[in-house]
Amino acid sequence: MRALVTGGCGFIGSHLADRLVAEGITVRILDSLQPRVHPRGLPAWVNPRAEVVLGSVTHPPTVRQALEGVDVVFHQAAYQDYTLDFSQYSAVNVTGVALLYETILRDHVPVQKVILASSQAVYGEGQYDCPEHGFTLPQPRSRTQLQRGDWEVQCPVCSRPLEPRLLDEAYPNPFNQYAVSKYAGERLALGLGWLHGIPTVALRYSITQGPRQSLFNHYSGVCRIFVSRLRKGLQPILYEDGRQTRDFVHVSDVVEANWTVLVQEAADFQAFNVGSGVAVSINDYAQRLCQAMQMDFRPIRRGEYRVGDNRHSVSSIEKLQRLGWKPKGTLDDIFADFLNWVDSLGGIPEEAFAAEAAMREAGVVQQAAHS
């Protein structure tokens, strides 16, 4: 079997390529080495047994070259960041998907399955219950509300605080540029796959963490952000009030999810959440990270928020568990593996600190008037 891993030099893609090589599969990687993710070029961790094609998933000749002789595609490549170049999200995350299927069909590439990396972001502000008005898919909290330092999601009818649900695959509700582009790409893949008989699966990743996370781009995750500050002797900055909840999953579990849906026909033409199913507040996350690093926990809360962030995002993972998959990595595993990897690199590079400054300059980070 020959596999193509787009974005295979990156965080999840490189771990997936390693797993495929270990399984005896011939691997080709297609990666553009986007400078905000790979400012130093080809990473040392790219599997030497994988063929590497450098180029974009939006460039037809490159995609044609990458697909030659391929049996299965793991489409991990995506554009993600906290940036204002909104059109680039659609160019990569939507057009790139369309070009993939277009090339498979026009060139009669006998691809047996496509597995697409989607995102928990497709759920937008999330899924909630109101004690009086029941289930709702709320709009994102308004700038006016956030400027008041009023953080909880409210019922659109009675304005009472809502109770978050675990995110169910049936109710996507994207709003920001990244979320909309990922959902559009997912719908294209599942729809074109169904219409043209190409088995396709979409995996909606929760916040994936572990070794090889980019240390440079804005979107690379809270672990990198907090570790960067703590290694400098600075305390973590908690946006909002720190009580927002997230779902953290180890990269090894994400790789196992890809393998599970590869080998099971029952997964075809469906979307699945991939997460831990466990709610962790950002405050608790920071506290446990400080403990892991043997540092005092004195977080900084100054009423700042990021435009487009949601309040609570924790996925239901029951659907994927029915296929026999289950997460094994714990938060402690995530911390240990990430810290060991950072140590192996000689620490956090100075360039990593430019990401937060760039978000502030772009207006992504805002200060509430009252908090």
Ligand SMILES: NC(=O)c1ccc[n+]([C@@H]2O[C@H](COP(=O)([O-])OP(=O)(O)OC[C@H]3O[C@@H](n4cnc5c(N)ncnc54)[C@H](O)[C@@H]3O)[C@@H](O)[C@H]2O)c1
The other form holds:
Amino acid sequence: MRALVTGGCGFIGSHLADRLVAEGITVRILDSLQPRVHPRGLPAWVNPRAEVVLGSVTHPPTVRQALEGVDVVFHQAAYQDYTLDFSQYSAVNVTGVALLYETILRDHVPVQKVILASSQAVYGEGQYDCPEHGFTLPQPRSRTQLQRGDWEVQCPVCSRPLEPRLLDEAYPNPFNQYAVSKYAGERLALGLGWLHGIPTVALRYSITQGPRQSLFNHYSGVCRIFVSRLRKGLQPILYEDGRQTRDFVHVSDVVEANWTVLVQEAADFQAFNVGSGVAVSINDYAQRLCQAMQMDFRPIRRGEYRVGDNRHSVSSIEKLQRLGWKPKGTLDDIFADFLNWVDSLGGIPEEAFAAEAAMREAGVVQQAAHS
Ligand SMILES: NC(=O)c1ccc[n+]([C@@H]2O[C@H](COP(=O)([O-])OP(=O)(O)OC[C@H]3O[C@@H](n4cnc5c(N)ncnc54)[C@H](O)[C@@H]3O)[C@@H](O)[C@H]2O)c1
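Could the form predicted in complex with this ligand be shown next, to go alongside the form predicted on its own?
Let us now look at the entire complex, which starts with that chain.
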């Protein structure tokens, strides 16, 4: 079998490429080495047994070259960050998907399956219940509400705080440039796959963690940001009040999810959540990380918030579990594996701090008037 892994030089794609090579699959990677993710060029972790095609998923001749002789595509490449160049998100995350199917069909590439990385972001502000008005898919919290330092999501009818539900695959509700582009890419892939008989699966990853996360872009999140501060003796800054919840999944479980849907026909033409299903508040996350690093926990809460962040995002993983997949990596595994990797690099590079500063400069981080 021959596999194409787009974005295969990145965090998840490189782990996936390693697994496919280990399974005896011939792997080709297509990656543009996006400069904010890879400011130092080709990373050393790229599997030496994989062929690497450098170029963009939006460039027709490159995509044609990358698809030649391929049986299965793992589409991991994406434009992702907290940046204001909104048009880039759809240019890569939607057009890239369209070009993939266009090329498969035009060139008669006998692709047997496409597995596409989607995101928990497609759920937007999430899924909630009001004790009086029932189930709702709320709008993101308004700027006025956030400026008041009023963090919980409110019922659109009675304004009372809502109870979050585990995110169910049936109710996407994306808002921001990244989420909308990932959902559009996913719909396009599942739709074109269905219409043209190309088995397609979309995997909506929760926050994925482990070694090889980009240390440089704004997007790749909480573990890198907290670890970089703690390693300098600085306490973590918690946005909002720190009680917002997420679920975190180890990259090895994400790789296993890709493998599960590759080998099971029952997965075809569907979207699945890939997460841990376990709610962890950012406060608890930071506290457990401090424990793992044997540091005091005295977090900084200034009532800051990030524009476009959602309050509670924890995925239900029942649907994929029914195919036999089960997440194994714990939060402690995530911390241990990330910290060991950072040590192997000789620490987190200074440039990592620039991402936080750039996010503030772009106005993504705001200060509530009262909190
Ligand atoms: N990491 C997470 O927490 C997470 C969560 C949800 C969804 N996802 C999705 O998983 C996938 C992989 O994410 P990741 O965390 O490994 O990110 P990453 O940034 O580490 O990897 C993405 C790779 O895609 C490449 N790339 C970007 N634009 C490209 C283009 N136009 N053409 C070719 N290659 C391009 C980058 O150079 C990079 O190597 C993405 O589709 C992302 O949207 C990730």
